[in-house]
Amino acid sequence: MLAILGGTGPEGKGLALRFAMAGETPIIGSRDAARGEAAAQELAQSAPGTVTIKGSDNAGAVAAADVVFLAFPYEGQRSVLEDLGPSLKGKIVVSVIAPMEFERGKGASAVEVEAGSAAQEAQELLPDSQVVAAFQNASAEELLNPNVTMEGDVVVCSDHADAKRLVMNLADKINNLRGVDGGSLANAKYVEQITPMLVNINRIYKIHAGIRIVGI
């Protein structure tokens, strides 16, 4: 089972919907169990066909899953992981977080992280977990629309080969998306920093841009 912490936000809900459509059983985690359950019911009703999506509080979602996605804003990362760290021991933790800030007239810009990236910081906070960085560049709006066929690549970075391969396979389950091996977790910094650029491109062109790695 997949847990998605921050699953009541657009990116988390979108991932939950797409994974459910691909035959997985995601569980949406929230600080409030009722919110997680409400989001799960809403998504299940919007999905084509019959899917299974569950809801819980963060602790319950982590306890039920082997793979845990972090899909909340970067500002909350340290407090959440310090609180849930013991429960995440031995699990695969997928960071979807792209630290950024917004300034009027200038748009989005990347936030510098002392550890190098949000994913590297997560690995420092969770030394007994296998941290993988992925899906930072996927459009939340497109993920949430089951009628949209998504296009593009999901660059996956990790220092744990088996965990990276598993997440690449999850990306491949979403129609027209492809998991691409992005190397070690140190490369997550560059993938995270693509996200604010895409946000600015989307604002300029009124689209939902993604990325494609050519030549593979």
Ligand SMILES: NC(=O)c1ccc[n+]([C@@H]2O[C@H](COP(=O)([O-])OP(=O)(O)OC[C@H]3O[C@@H](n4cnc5c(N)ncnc54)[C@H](OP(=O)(O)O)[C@@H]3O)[C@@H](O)[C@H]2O)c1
The other form holds:
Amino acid sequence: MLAILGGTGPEGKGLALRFAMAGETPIIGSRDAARGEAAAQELAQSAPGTVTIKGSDNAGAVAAADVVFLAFPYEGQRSVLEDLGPSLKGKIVVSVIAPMEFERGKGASAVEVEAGSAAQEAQELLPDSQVVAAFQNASAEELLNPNVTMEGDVVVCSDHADAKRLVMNLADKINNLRGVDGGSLANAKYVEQITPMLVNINRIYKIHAGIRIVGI
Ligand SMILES: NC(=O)c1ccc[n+]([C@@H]2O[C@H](COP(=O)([O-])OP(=O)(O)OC[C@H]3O[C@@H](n4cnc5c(N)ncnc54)[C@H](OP(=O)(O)O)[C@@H]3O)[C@@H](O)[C@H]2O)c1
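The form predicted on its own done, now the form predicted together with this ligand:
To see the whole picture, the full complex is given below, headed by that same chain.
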């Protein structure tokens, strides 16, 4: 079972929808169980065909899953992980977080993280979990529209080889996406910092840009 914490937002909902369409059973976590359940029902109705999507509070979602996605804003990371840390022990934790801020007239820019990246900070906070960084460059709008064929690569970074392989395989399950081995978790900062650039490109071209690594 895959849990998606903060899965009531567009990025988490989009991932839940795509994983459900690929035959997985995601469970949407929220700070409020009723909100998680409502998001799951709404998503299941928007999916083509029959899919199973569950909803819960964040703690219930973690308890039900082996692989837990962090899909809430960076600002919430420390308190969520300090709260749920003990129940995340031994689990694979996938950070899709791209710390970002917006300034009027300047657009999006990356927020500096002392640990190097949000994913490295998550690994520091969760020493007994296997943290993997992935999907930070996948557009929520594209993920959320089941009629859109996704394009591009998901660069996957981790210091845990088996967990990294598992998440690359999950990326491959989403129609037309490809998991690419991005090396160690230290590389997550480069991937996270691409996202504000994509946001700025989106504004210029009025599109939902992604990334593709060529030559492999
Ligand atoms: N949007 C994109 O296109 C995109 C693309 C790539 C990566 N990302 C990354 O994916 C993550 C989610 O993006 P999003 O646009 O879906 O975010 P969002 O809508 O701002 O937040 C997602 C959910 O997180 C929960 N949340 C909000 N503030 C929180 C806090 N302080 N502590 C704990 N939970 C909190 C809320 O759920 P509840 O109130 O139900 O708990 C909210 O519905 C972000 O880290 C972002 O950098 C987004």
